[in-house]
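Just the one chain here, the form predicted on its own, laid out as structure tokens.
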Amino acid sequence: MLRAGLIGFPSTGKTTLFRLMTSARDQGRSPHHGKLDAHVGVSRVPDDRLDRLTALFNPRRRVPATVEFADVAGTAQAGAKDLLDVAPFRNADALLHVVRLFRDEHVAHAAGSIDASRDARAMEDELMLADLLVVERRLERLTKDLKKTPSAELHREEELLAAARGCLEAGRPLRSLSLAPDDLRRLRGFQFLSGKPLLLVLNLDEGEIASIDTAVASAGLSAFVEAGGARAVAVCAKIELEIAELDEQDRRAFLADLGLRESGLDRVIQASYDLLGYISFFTVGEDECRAWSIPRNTHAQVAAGEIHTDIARGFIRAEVVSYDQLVARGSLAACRDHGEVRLEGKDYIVQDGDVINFRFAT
């Protein structure tokens, strides 16, 4: 399951977006043992393909893929250093920075004015500062450890952290570093905040919805997105939350009136998937039709482990048919008759839309 942490300065509409993404209502937040407490909610990933497969198989259960969102109370003191002490943020696959573009005289901006470029840069600086503190503490410890028990592994870690420190001191986030897979593994345990993929979620005024596709450029964020290796998507969280509370028919009509092809929920989830390079595969049958989210270029045996570790451990073969072929034929039996169900080994790279049945030994 993809995990995303919502970050943002006070009065940006971050909590409204959290409610939109998770259908959660306002609940009290309070410090927990001197640390910030996070709300965690789960959102179902919309996927028309799962709807079509469900109609085809008429299973007892329909289970969509999910995204977990974590939100922390936005206070003037709640910066990146605080997020290091909140587990859902440390363990997040990506960070979603909610940037305020809406104007409301009744909701003051913490900095006194609306400036998306300034806010994006300020949050990035906080993330990098938090990471720099971690790097410096670890380098101090490494210096002592190397004097006691020098090793090639510790020396390599020291070299990597020195490179990370240079990157951060130059004002560049760690996600901009190009590292070999082994080096990425060495640094993964630090859970660096500026090393996580970053999605800017621009929270617009209702009147700006018509220009949603040009919001990034209009906000002066094009250079930031390109230089920082981030992505951006625009929503109007307030009006889209109201739309989300309508029934399906009225929701579609309202979105059409606003000139929107997709809801804010769909756009943010799709942007998150694109940011992380995630895809979906499906398992189908009379009992259940389910969508599973995995990173692109995942091997079949690893994908099997998403369902259950026993399936990965006892992996024999994967029976694979593409979604398009299955829907066109109307049944797995027809696909088999036409030779469209393939047997793949553990090193097969799962493709977006694959419908898979895993054979495994118990």
Ligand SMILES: Nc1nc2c(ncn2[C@@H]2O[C@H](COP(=O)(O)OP(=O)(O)O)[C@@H](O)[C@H]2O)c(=O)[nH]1
Contents of the next structure:
Amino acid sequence: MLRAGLIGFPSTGKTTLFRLMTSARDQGRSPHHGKLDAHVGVSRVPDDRLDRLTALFNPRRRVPATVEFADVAGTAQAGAKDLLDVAPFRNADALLHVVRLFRDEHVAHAAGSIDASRDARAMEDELMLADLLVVERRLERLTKDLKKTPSAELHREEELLAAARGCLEAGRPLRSLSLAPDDLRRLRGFQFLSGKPLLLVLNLDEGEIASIDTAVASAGLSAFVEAGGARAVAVCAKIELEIAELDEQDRRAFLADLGLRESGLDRVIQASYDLLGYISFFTVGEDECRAWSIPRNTHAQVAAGEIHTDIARGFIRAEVVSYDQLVARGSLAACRDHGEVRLEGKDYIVQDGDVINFRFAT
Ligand SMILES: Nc1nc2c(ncn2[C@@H]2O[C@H](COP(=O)(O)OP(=O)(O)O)[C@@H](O)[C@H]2O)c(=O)[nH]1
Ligand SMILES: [Mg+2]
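Now the other one: the form predicted in complex with the named molecule, given that the block above is the form predicted on its own.
And the full complex, kicking off with our chain again.
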């Protein structure tokens, strides 16, 4: 499951977006002792393919993939370094920075004016500064430890952290460092904030909803996004939340009226999947049709572990058919008759849209 943390300056629309994504209510609970606290909510991933499969198999349960979102609780406004103390942010797979573009004189702006580019850079600076503190603290320790008990592993860690410091001091986020898988693993435990995939979520004025597709370029953010290895997407959080709370029919009519093809929920989730390179595979049957999310290039045995560790451990074979073939034939039996159900081993790289039945020994 993908886990995302919503970050941003005060009154940019984080909680509004959180409610849009998760349909959760903000209890307005004040964090105790002035410490940062998180609300966590779950969002069901909209998926046409799962709808088609459900129509085909008529199962007792339809289970979509889920994305977990964390929002800063209450009105606490904390700097980036505090995020590292809060597990749902520290352990997030991605950070979603909500940038305010809406103008509303009734909602105070922390910096006094609207400037998406300034805010995007300021937040990036905060993330990098928080990481730099962690890097320096660890380097200090390492130097002492290396004197006492030198080891190749500690030495490599020191080299990597020195490279990280260089990167941060040059004003570049850690996600721009390209590291070998072994080195990435060495640094993973630090959960560096500027190393996490970043999605800017531009929160537009209701009046600008028609130009939602060109908002990133108009806000002057293309260069920032490219240089920092980030991505961006636009929403109108307030009105989209109002629309999301309507019933199905009214909702469709409203979206069409505004010229929107997709809901804000669809757009933000799709952008998050693209950002992380996530794909979906499906399991089907009379009991349950279900969508699962995994990073691109995941081996079949690892994908099996997403369902249950026992299935990964006892992995024998994966029976795989592509979604397109299954829908075209109309049944698994017909796919089998045409030799379209493949038997794959544990190293098979699962493809987007694969419908899989894992065979395993218990
Ligand atoms: N006009 C307008 N107001 C918004 C929009 N998004 C949020 N707001 C308002 O801005 C205020 C702060 O929003 P909130 O989501 O609590 O911001 P947070 O501090 O980042 O969590 C609330 O009064 C929202 O209704 C928007 O897209 N347009
Ligand atoms: Mg809030």
